[in-house]
Structures are given as structure tokens and as C-alpha cells.
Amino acid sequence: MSMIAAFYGGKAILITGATGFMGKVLMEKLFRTSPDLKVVYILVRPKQGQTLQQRVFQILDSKLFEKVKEVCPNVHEKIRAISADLNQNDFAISKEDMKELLSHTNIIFHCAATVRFDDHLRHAVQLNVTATQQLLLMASQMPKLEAFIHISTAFSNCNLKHIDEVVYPCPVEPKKIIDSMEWLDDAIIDEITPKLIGDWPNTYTYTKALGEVVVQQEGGNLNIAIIRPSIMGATWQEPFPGWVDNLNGPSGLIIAAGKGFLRSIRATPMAVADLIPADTVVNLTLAVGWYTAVHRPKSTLVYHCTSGNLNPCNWGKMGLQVLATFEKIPFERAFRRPNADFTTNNITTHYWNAVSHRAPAIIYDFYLRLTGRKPRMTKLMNRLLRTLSMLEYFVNRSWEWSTYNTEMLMSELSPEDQRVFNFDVRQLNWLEYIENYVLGVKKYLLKEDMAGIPEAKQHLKRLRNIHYLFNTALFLIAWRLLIARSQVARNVWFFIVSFCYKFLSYFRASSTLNV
């Protein structure tokens, strides 16, 4: 029997960020492998028009939990939703709920975070740093707590080339950053943000680094571990391949490419695309929770959950695999649903020109206005281009992450636990995974009917032809203007025409002699 699964039996577990992508996959695996656990507390922000229990049923209504309902039919009774807001002091948790959490919780999985790269520094600090600090304070008051597992990111130290499984110091103490956010106004914060984040590319990675320092400094006598996943993608194997429910990571780009608008991205083909499946992250997280509680390491251990050092796949190879999948499984017509925010048909690794994306969008919006419909293409394309610009830093660089602690943990597991909680990324077949990922985006995220593939192929073909025609017309117009203004361009054009004429004359003469 699995030691890890048995360990979570009868436990009261607190999960922050349970309504997010990883939080859902984590809950699913917990209930499926340890259906006799006592309770899972989830912090849920109040939503107008919905009770907390309705929010729970909404989560469980997903296809993700189909297998759970078979092994744990009363799963809804074991999820205890607690009204909370991580933006407020003490998370705005009622006294009764706080008392219950403090007296019963055995394990904490801190998954909540803002993952927006362009988030305002004040908000990013609140969710990624201050909230972590407050949760640690709560944890220190829990007499039954056995482990506190903090989910960070492998890119928290992306300002370094080689990253070890240690907590790196930050140039400014987190406490000083937290205090300054309380009295500085937004204008001053905007002005000093570039100086504060320094070598970090955005507020997300910077505040996640600060959060790690807070965990190390204020963990006290708690049994704490930090997990650093890289780019989290769709599930690899569990509960089934390809499940995904948000646009984070590569999912937005896959939708954009599959819809027929995004023609290229600016990336380094040989840069490692350090993608990691969500179920791999969850399996490692549950194994770390068990190891931290049972073995009680003397110091805070950091675990890298990455693929590049053990089973690398570069962006060029990944792009080709996505394209190969599109040939077999194209996406349906764009804008069929308002939720389909991004769209495209081709991923390449060459430099792209924003004009070639925006101009067709403007033309399409003009057509929509003429037909009495609301223009939306330009807005969507601007959003897509803004996303791509934020991703440029990550798709043009490679990092080296050490994985000593992760490999140590793997060796500590029994053969049964290695099977049930598999986080060995060396077993991952990238071609198969990417195909399942694209299928998963189509089926689970966009909820498209697989019967529409023939129509989707025709749609993609039309979009491809429109793109080629537009680029050809754009080139000819630019070249014509250049010839009109430059003697050098006219000379080059005359040389090309003369060369082609001579070649054709020679070819005709050779054909006549052969006859």
C-alpha cells in the first residue's frame, strides 16, 4: 500500500488557492488516493450571488472530479469552504472559522498567488508576500500542524543562470517592502518599481522571491518545505491526459495558434521550454508533504520541479510538435464563444512584425462594423501581443536548475509510491504529451466538439491564405514605395528583372536545341 496515501488518511488539510488550476488538481489527487482523509479546508473569496457551498459544487462539477466521485461519493461533505480574502488583514476570516482552522489543521499547502506578470507591485506584494507572512503567523498557532508546504516558482531567481535548491537573499528585506507598500501612493510605487525589481523581469518573479525569504525568516519551528515548479501545463497522466482549465502558461499561445491568428513568436529555437505537467507538480507536492511531516528535516528544503535538466525540450521542437498536432486536430472557427480570447494557426521561432498582426485585425474589425457587428479583433490582438511581449524574456533564455533534493526524495519512496505519486519527468514523452495538451485545450478549456475537425481544417486554410495574401500585398506596396524613393532600390530591381529575363531566354534557347 502507498505510505503517502495512508499518511493523508484522517488528516485535516488547508489549501490556499484551491479554486486555481493547481489547487483543483491537488484536491482531486488527494481525494482519489486518500478518500478517508478527514477534511479539506479551502479559502474562498466571497462572490456576489453565490454561496460558498455553490462554489464548492461548481468546482466538483468539473470533469476533473469524475473519478473522485466514484471512490469518494461524499466528497462534497469533506470540503469545508471558508470565506476569506487574502487582500485583507487576517484574511477577513470569522472568529469561529479561524478557531476551527487553528485547532484542527494538520497540513497546509500554500498555493495561492497572483501569477500576473504585469500586476501592480502593491497587489503582487500583498498576495505573494504579505499573505504568506500572515499564513505563517496562523500556522505558528496551530498545535496539530505537521507540515507547511509553500508553492513558489522556479523563476523566482530567474536573474541567475544556475539556480540551486536554496533560498537566495533579496537586495531589500521583505519587511521593508511590506511596510513601504502601506504608506506609499501608487504614483511613487510605479516610479520606484523598476529600481526595486532590478534584474527580475516582472513583479511576479520578484515578489515570489520575496515570499521565499519570508518563509525562511518567519517559519520559526515549523516543518516547512518550498516547491519551485517551472511553467505548469496540462496534466500528463492523471486523472486523464491533457486536462487544463485556464489560459496561463502555454495554453493561451496554443489557443492563439490553433485559432489561426498568431503567425509567429519571437523566441530562441534552442532555448529550453521548461514545461512541467500539473499532475507531476501535485505528485511531488504530496510526496514533499509526507516527507516533511514524517522525517522533519532540520532545515527548510527547496525542491525544484523542472524538466529541462532531466528531459529537455526546446521551444523550436515544441513549436513543431504543436504544429504537427494542428495538422491532425485543428481548432474550430474563431470567436464562436466570447471566452475564446486568443487565436492563431502557426508557431514559428522567427522575429515577427506587429504590423502584420494588427493590420488584418483592423481590416477585420472594419468588416464587422460594415456588417453591423461589434468590432473586437483589434482588442484581442493587442491583448495577445502584450502577452507575447511579457513572455519574450522566458522564451529566449535557458536556466540550469539543480534537482538534488527532488532526486533524493524520489529515492526515499517505495516502488508503490513511485508509481502512485510519480514525479519522474524522465518518463515523459514530449510528442505524446503535447498532442494530449492540444487536445485538452480544445476539449476541456474551449469545450469544442471534435466532430467539427473538417470544418476547422477549411477555416485554417482560409486564414492561412488570407495571411499570405496580406503579407504579399504589404511587401509589394513597401517595395513600390522604396523604388520610387531610392535609386539603389531601382538599380537592384532592374538587375533582378534583367537576370530573370536572361535566365528565361537561356532556358528557352536550351529547350529549342534539345528538341
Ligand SMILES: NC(=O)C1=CN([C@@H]2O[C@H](COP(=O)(O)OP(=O)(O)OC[C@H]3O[C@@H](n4cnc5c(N)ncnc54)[C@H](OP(=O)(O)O)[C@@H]3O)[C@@H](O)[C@H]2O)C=CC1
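In place of the form predicted on its own, output the structure of the form predicted in complex with the named molecule.
Since only the chain itself is given, any partners or molecules it might have are not part of what comes next.
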């Protein structure tokens, strides 16, 4: 019997960010392994004209929850969606709901965050720092609370090269940042943002670092743990391989490469691609919840959920495997044949951006205009280039994360728990994982049918022929222009033609003699 699964039985669990990528995988695993849990409270904001219930039903109706519905048929009764906006005071939770949360909650998993790299500092501070502070305040009023698990990111200290499982201080105290956001106007915040974030690459990583400091400073007597996943990718094994539902991290770029938009990316092939499957993060999170509640460590423990030091893969290997998978499992209606490459310096990056990204987009938009349609490719390409520039920081560096606490926790688990809540990335086969990831992107993000693969392959063949034709025409035009202008080119041309003629005559003569 799994001790961790048994631990969550009968518990009231509060999850923030349950409608996000990690939150859904976390809820799924909780219900599948502990169907006898009491209730899962989720803080949800109404969105896109959907009520809370509609949002919950949409999640439960997805393929991700198919197994859960078999194991826990009354899952919908056990999810209690509470209307909340983490940007508001007291999260805009009603008095009755707040009362219920405060008096019943046993465990908190705080996953909600803004993960946008370019978010305005005010918004990023509000969600990643102030909301964390408010949640801690709520937690301190929960008499039955056994553990508070805060999800951070392995990149919260990406300004360092070697990162230990400790909370590092920030140059400016989070409290001062929170206060200043209240009275500074947007224009001034914009102006001081680069100075405040210093050597952090964006507001996301900076505010996640501030969030950790808040957790450490304001955790009081709570049993707290911080989990730092690296780049969360599709699921590895559970509930099935390859599940993914947003474009963050590599997923968006896999689509861009598979559809033929992405032709080159400034990345260091040997740099470590520290991806971590979402189900691995969730298994560690649930194990940490159990350990923190049962063993009550004296201080706040930080757990790195990374792959680089135990089972490293690099961007070069990952890129090649992504491309190899497109051969077997192409995406439908590609713009060009998938054929991306890495560039390593500014000059080649600018060159390939002009030749492989911007020029085809301009030509295609010209074609769309000619045929009376609205041009859209240049806009899309500009967006892709902006995304690439934001991700570049992470694909041109390697970090070392120590994993003592994570390894310690693994050794504390029973063999059964090590199996059910497996977070040992040494067992991960990267080639198999990446193939399933690409397949998952096709099925769950692009919603493409596997039956369309033969047609997709045909389409790629047509694109290849168009590519050859286009290149041949371009070469002939360039050559013709060169011959018209240069005597040397003319001489070379006559030499080649006469050489070919002689070779053909010799070949024909010798084959006649053989007969």
C-alpha cells in the first residue's frame, strides 16, 4: 500500500492554479491515487464567458481525466471550485467560502503564477509575490493546515551558475518592492524595471525569486516546502505519455518547427536542455506534501526538480530527435518542410532570420495579396522572432542544480511509493520521451488526427518539389544574369558545357563498343 496515497485519503486540499498545465496534472494524479480524499478546493477565476462550473467540467471532460472517472466516478462532487482572483484583495473570495477554506484545509499546493516572461513588473509582483504573501496569511489562520507547498522555478536564481537547494536573498527586499508598486505609476515602473531586475533575464524569474524570499520570511510556524521545477514538458508516463496543453517552454517551438515556420534558432547545441516531465514534477510535489506534513522538517526545505545533473540531455540531441520525429509523424498543412538548425552567433542569426524567416514570409504575404487574401505571415513571423529572442537566454547557458533534498526524499520513500510516485529521472529515455512529446503536441495541442499522416506526408513531398523547383529557377536566373555580365562566368559556362558534351560522347561511344 502506498503511504503517500493513504496520507491524502480523507484530506481537504487547496490548489491554486488548478486550471493551469501543472495544476491539472496534479489534480488528476491526486484523484487517481487517493480517490477517497475529502475535497479539493480550487481557486478559479471566471474566464472567457465561462462560469466556474463550466471551467471545471471542461477539465473533467478532457482526455487527461479519463482514468480518474473510472477510479473516482464522483470526482465532480469532490472538486469545490471557489471564485477567486489572486490579483484582488483577499482574492475576492466570499466570506462564506473563506470561512470554509480556513476551517477545513489540510494541505495547500500553491501553483498559480504568471509565467509570461514579458509581464509588466506590477502584474508579475502582484501575482508571484503579493498573492503568495496573502496566501501565507490565509494559511496562518488555518488550524488544520499540515503543509504549504509552494511551486517556484529552478530559474528563480538563473543569475547564478551553481544553484543549491536554499533560498537566496534578493538585492531589494520583497516588502519594499511590494510597497513601491502601490504608489509608483506604470511609466516609472517601466523605467526602473531593468535596474530592479538586474541580472535576472525577465520579470518572471525575478518575481519568482522574490516570491521564495516572501515564503521564507513570512512562513512563520507553518510547515513549508518549496519546489523548483526546471522546464516543464509533456507527461512522461502518467496518466499517459505526451500530454501537454499549452505553448510554454519547448511546446510552441515544436509546433513552429513542425509547421516549417521555425528554420533557425540561436542556441548552443551542447548546452543542457533541462526539461522535466510534468508528471515527474507532480509526483515529487505529492511526495513533498506528504513528507512535509508527516516529518515536519525544522526549516523550509527546497527541492530541485531538474534532470541535468542526473540524466543530462542537450539542445543539440533534443533538436535532432524532434526533427527525426517529424519524418515519422509530420504535422498537417505545413508552411515549409521542417528543417531547422542552430545558429551560434549574432551575425549568422541575423542572416538566417532575414533569409529563412522574414523573406519567405514577405514572399508568401505577397502571394496572399495577389490572390486577394489578407497577408498574415509577416505578423506571425515577427511574433515567432520575438518569442525566440525571449527564450534565447535559456538555450545558450547551462546551470548546475544540486539535488540533495530531492535525493534524500527519494531514499525516504517505500519501494511502493518510489514506484507510484516516481520522480527518478535517471530512468527517463530521452529519445522515447521526445518522440512522445512531439506526438502529444500533434494530438493534444494541434488536435490533429493520426489518420491524416499519409496526407501530411504527401503535402511535405509537394513542398519538397516546390522547394527544388524554386531553387532551380532561382539558380538559373542568377546564372543567366551572371553570364550576361561577366566574361569569366561565360568561360566557365562554356567549359562546363563542352566538358559535359565530351563526357556524354565518350560514354555513348564506349557503350556502343561494349555491345
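Residue numbers count along the first chain shown, from 1. The structure displayed is predicted, hence computed values, not measured ones. Rigid core (definition): largest C-alpha set, two forms, superposition within 1.5 Å.
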**OP:** Answer yes if the Cα of K47 shifts by 2 angstroms or more between these two forms on a rigid-core superposition, and no otherwise.
**Re:** yes
Original post:
For V497, what C-alpha shift in Å results between these two forms following superposition on the rigid core?
Top reply: 14.0
